[in-house]
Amino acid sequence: MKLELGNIIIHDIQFGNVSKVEKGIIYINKDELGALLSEDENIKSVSFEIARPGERIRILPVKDVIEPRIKVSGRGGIFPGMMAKVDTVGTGRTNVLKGAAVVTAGKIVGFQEGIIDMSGPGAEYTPFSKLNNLVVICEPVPGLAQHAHEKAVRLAGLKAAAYLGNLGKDIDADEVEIFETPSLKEGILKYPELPRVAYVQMLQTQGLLHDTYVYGVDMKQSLTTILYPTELMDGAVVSGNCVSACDKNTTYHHLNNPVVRDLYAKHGKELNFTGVIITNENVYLADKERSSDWSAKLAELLGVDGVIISQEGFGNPDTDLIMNCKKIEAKGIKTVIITDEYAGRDGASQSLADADASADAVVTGGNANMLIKLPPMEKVIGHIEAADVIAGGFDGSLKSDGSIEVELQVITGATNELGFNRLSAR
């Protein structure tokens, strides 16, 4: 599969009478977009704010972050199974509003949601402080069940991102990136001397608001399977979970997966990037055994020499991570795992809930239990009281002056297990 990404560099977002992209600025008609999102009967009210890099703004609780994209040519549409039909995506041309994002916020859905600071020390821990963000604040109708609430906010974010993305459909891109993965047979013939490498991406599917969707299907209902990497770039995988903010893969992460990008950078030069194996992280032991068996089987079927395995979440999924590692290593395939740590505030506790000698090549995104202090901001978008109840916060986290004392896990993307962050260890 071959995909072109046409990046339209965005420098600012402003509200205006007409929605358009002009000279690197997104102009948004709030009434038009608000009417679109208010079609969902589960949303009581929707409002919009703009948060730019460097502004003294705090956003919480953050549900998802989504990059606006639009299919210009090729099969299907962006976010298949959600905003478009379920045609296989990953080919043709997709335009990207690079430097912009939609951030969904509002009343807390589940306690495992996050904070984005646009300036100050907290901003240094999240990549989203560097973006021009349209914040969509969705308040649910009274008494709405949590799963219906999550769905309403998730779809509102995707609708808003698709709406913005469509504004770039006829705009000339500032730069074009090309990504291509040959078929299995073509790859073997084209790069016979290069080591074959696959990427095993673990998707959060523990239930209880821990959901990830693939072509619109909840991944917990699916067996481990294979995707072309370019399918990820067209929105085939969408976040729908409320796991701890620090290592949640937002939809933005899936669209811009750095493991995929780094493997493409070495493809045809140092290695042969054969594809992506996606697998779930279910709760029960039988499900974990089944999914990890399939991960190892598909890695063997692809005939790869090595794999990179990334985790999403912590604790229970640590078992899935180690199962995948052990079983793939047992096939004679070398592995590198990417995770993060919950090692206590002093860093002295066991980092993972499971371990094995075969997991001898590990990349860590940092210790999520590290205690940090976030200064007060001039403006808070959302609900500041959530600081005392979100994962990583505690009773008394929110101080009278508006400052917050919390664990690092409250910051969206801080210890991301795709490596989409600024932390690591040696």
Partner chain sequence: MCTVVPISLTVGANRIVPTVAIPHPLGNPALTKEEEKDIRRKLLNKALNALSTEVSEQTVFE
Second form
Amino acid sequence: MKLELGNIIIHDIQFGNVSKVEKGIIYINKDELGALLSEDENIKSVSFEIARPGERIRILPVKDVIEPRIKVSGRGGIFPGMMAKVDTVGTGRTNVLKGAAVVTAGKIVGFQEGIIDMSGPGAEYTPFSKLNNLVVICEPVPGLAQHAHEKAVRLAGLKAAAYLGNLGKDIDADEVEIFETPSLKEGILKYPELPRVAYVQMLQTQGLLHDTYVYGVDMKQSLTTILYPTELMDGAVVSGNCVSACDKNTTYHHLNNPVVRDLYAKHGKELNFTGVIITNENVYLADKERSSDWSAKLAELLGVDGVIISQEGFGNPDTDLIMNCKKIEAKGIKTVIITDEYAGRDGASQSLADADASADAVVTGGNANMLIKLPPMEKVIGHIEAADVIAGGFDGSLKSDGSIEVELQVITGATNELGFNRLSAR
Amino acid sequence: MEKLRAVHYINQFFAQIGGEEKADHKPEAREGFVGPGMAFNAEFSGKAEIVGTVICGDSYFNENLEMATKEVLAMIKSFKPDLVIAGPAFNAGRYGMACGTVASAVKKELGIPAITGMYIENPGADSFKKEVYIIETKNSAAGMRDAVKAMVPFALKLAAGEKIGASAEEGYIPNGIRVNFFEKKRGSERAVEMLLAKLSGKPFTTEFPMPDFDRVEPNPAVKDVSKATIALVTSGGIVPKGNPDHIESSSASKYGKYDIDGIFDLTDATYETAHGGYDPVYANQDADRVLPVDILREFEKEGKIGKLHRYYYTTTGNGTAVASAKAFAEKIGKELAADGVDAVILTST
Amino acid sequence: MCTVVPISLTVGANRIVPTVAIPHPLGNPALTKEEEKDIRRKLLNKALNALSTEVSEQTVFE
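Switching forms now, from the form predicted on its own to the form predicted in complex with the partner chain, please provide the structure.
And the full complex, kicking off with our chain again.
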């Protein structure tokens, strides 16, 4: 399967009369987009803000971040099963508005939503401070149940991203990247000498603000399965979760999965990247056993020598992680796992809830319990009072001057377990 | 800025007094630097100066641990140092133990910044890595130059009270305290490189060695449950509606203790969960699903249990540090024991 | 009483009763109130049994 990504480099987003992309700038007709998103009867009101790198802006509570993309050629559309009809994606040509994102915010759904600071110390910990963000603030109709609220905002974000992506359909790309994964048979014949490697991606699937969708399927209802890596780049996997903001994989992360990128970088040279095994992190023990059995079985079936396993979230998913690692190692397949840590504010506690000797190669995204002071910002987009109750905040997090003292876990993407960042711990 | 006063602790061998045959050499203080102190002085390049050197034989130190520590400490103190460097001891076991003992005693008893240096497999490293910063060195004195280059800037940083970074940045042997820092490469790239090393049998270093967990002896069984007072404790975050004590949704800093006298059923009007790590909808509808008060009341009435304890204890076990959980458990356990509770049912989510 | 038995084993619990699911260890929203209570009763009976059983090592009361 072969996919061409055409990157259109975006320098700015502005509101305008006509929605378009011109000379690296996205212009948005607010009314048009607002009308589109307001079609959902569960959404009472929608408003938009723009947050650019370096601006003194704080966004919270953030639900998802989504990169605008559009299929130019090849089967299907972006976010199949969610925004486009179900069809296998990952081939042909996809255009990307690189450097831009849609950020969904608005009334808090649960505890798990996050903070994005566009400047200051908090900005160093989130990759989204480097993007030109269209913030979509969705307020639900009164009395809307949590699950329906989450869904309404999730779909609004995807719709907005698809709307922006569509503006890039006929624009010339500034750069083109090509990714190709051969079939198993072709791969073996083409690279007989190279170690065969797969990527096992664990997806958070534990209910409200903990779900992930694959081709529109709630992944908790699926068994472990296989994707071509390029399917991810066309939005086959969509986030419906926030877990703790620091280690949720936003839809942006799925589209730009760094493990996929870095395995491709060595593909055909130092290794043969065979594919992605996606598995879930369910709330029933039997599911955890079954899904990890299947990860190991599929890794064996692919005939790989090694896998990278990435986690999403923490706590009980540490068990899924260890099960995957242990069972795959037991097949004689080498593993490296990517996780993050909850070692306490002083860093002195055990970092994981589960452990096994076979997990001898670990990459960490850092200690999410670390305290950080976020100075006041000129502008807050969303609801500042959420700072006291979101995961990582505490009573008194929000100071009278508008500054916030919180754990790193409130910052969207801070300790990402796909290895998206440079942050680590020892 | 004034030059910092440094004191150097070394053994008989590095003081060129002799080898094994002189290992019973008693503590001795000399003005200025001796042996490897010269290299340290040079590397200090004016920011600090070794004003005195304390020398002790390795056998003497280890065989007379308490007395030798006292003597060495007194000598170090007499130089009024701002900073103490012990060793480096490389892979010399008794020297490593001596350096670790001296450096940690200086830190603890004199309150003066102190460091040492060792090879990672030196038994002194394992014994003292949690007490003092131990800069990792090669396994023999051939690594002196590198050791000095690593130890000096770190020692100056420590003496200046600057923030100490992660072990991987600073070069000290990991001491169990996890410190965040920015790596040069992103995590996914490090993972790919680690996997390639593992596949080809090349050495690699895990960024997080698997932890060891505590074990406790099981308590004896409850003799007669029908006469026992049973308490409920949960990490599922069940709190009276409105979360009156503001227990955090993640990384709890506290627990709640709530009176359930006369409560026979937890309803959506009275209880909810404060936990931010699971879908709260089901617990909010009926908190008995996490904290089974209703059935325990039934058991109480039937005489199946003696009594349900008047209070239940609750916290959120979501991203909460083991150290915090341990501290909560110690307090809760003490109170429960004092209140005559015979057994606890602990529910977790 | 916990759902993720492997974690309880790893962290060193001595008497372990496996439960239904993480968000509802002692219930199941898919059932009626009475059926749920029945599950809860059975699980708590197991817990009482565990408390009154002598153990010398970590034990899971299935």
